[in-house]
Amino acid sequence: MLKTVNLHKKYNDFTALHSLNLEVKKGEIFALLGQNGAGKSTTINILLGLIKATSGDAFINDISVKEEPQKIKKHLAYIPETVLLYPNLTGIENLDFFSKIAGFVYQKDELSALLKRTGLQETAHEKALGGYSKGMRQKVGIAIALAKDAKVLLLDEPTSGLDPIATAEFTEIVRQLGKEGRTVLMATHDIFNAVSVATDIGIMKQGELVQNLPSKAFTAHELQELYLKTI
């Protein structure tokens, strides 16, 4: 579902992203870890379409990135450290505007049994985004996703600044994803959140993949010394 192939980025005389090979297939979750300008913020960005890479190639769904930037966007959905909603609407009304947007209309009761799913309380559905905390405008975000009906998720640094229960929440809903075949791409420094909830694990230093391993491998606190090592 998500495939870099060499993917290389420079600007000027400096390489942020250097011969990436990657691999992430349907129901799979793979977790980035790396310290801030080891590339992870780029690789999500060139899967975007948001920049160009300098040589190499992406692919969605075997979709090249490259060569069709357009149509990757109806198979991704990004949820950024901070989702950027509209404060001034409620959270169906939110999800209302930007399924729309997708080209997706549904019922009322539809876009609020799409925001349960996400786990955000029933009550909080007719209420102002301005009034929501980190945690719950990214169950929003999530609930944008699954009304685009999105094959892959790119996350970037999706726990930052989340408490213990959110972060449990959002792992089980990340978790939840994977089980339905989404494919979700996670940029993250919890270690803790990415063995638990990746199926496998990437470290990245100075735009290289320099280890790539299976979750199961490790437990957290053998991951933060490999981490430790490594970077």
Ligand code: ATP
The other form holds:
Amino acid sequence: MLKTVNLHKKYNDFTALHSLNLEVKKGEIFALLGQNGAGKSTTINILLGLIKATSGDAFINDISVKEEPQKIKKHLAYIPETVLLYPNLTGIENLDFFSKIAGFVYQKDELSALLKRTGLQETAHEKALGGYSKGMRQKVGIAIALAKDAKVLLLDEPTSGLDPIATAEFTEIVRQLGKEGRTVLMATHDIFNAVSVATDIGIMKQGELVQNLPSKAFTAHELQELYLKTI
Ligand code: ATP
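What does the same protein look like in the form predicted together with this ligand, given that the last one was the form predicted alone?
Everything in the complex follows now, all chains and molecules, and the chain you saw is the first one.
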């Protein structure tokens, strides 16, 4: 469902990605670990079409990012560390607005049902986003992805700054996305969360994928040891 083939990115003389080959199959949740500067965000930004690869290509559902960037956007949803929404609009209004931008029009009860699927309490649906916690904003971000029926979700450090309860809730939502057959690529520094939610773990080092293993093979402690040995 998601694939990078010899993906190479240079920023002037600096090589941020060295022939990155990565594959995430339908329904898999792939946690991409790596130190600051390893190339995780660069990979996500190329998939989103925000930056261009120097060479190589990436594919979503066999569609080339290089050849058909607009078509790719229909399949993708991006949840950054901080989901940017309109603070003066309510949860429902934000969801309505961003769904319409993506070309989907829903009735109010359908919007409410989408928010409920992410676990956002009903009492919050009609409240202004400005008063939402980070975890609540992320739930609206996920609801927007569901409204678009995105088949692939790209998450950049989604649990950073979330408290343990919000992290557990978020983990459950991501697990559910995988069960629904959606594909998730998640850049993260959270080893515990990676082991608990991901089906596959990749470790990047200086723009290369140096480990690619099923998460079942590890406890969080073992993954931490491997991570420290690898980087
Ligand atoms: P973090 O965990 O801190 O988010 P990351 O793994 O996402 O790190 P990237 O943001 O992809 O890493 O950065 C990879 C490398 O490319 C870093 O050395 C970074 O300084 C460099 N880099 C990223 N964007 C640019 C840019 N626009 N111009 C020059 N260098 C860049």
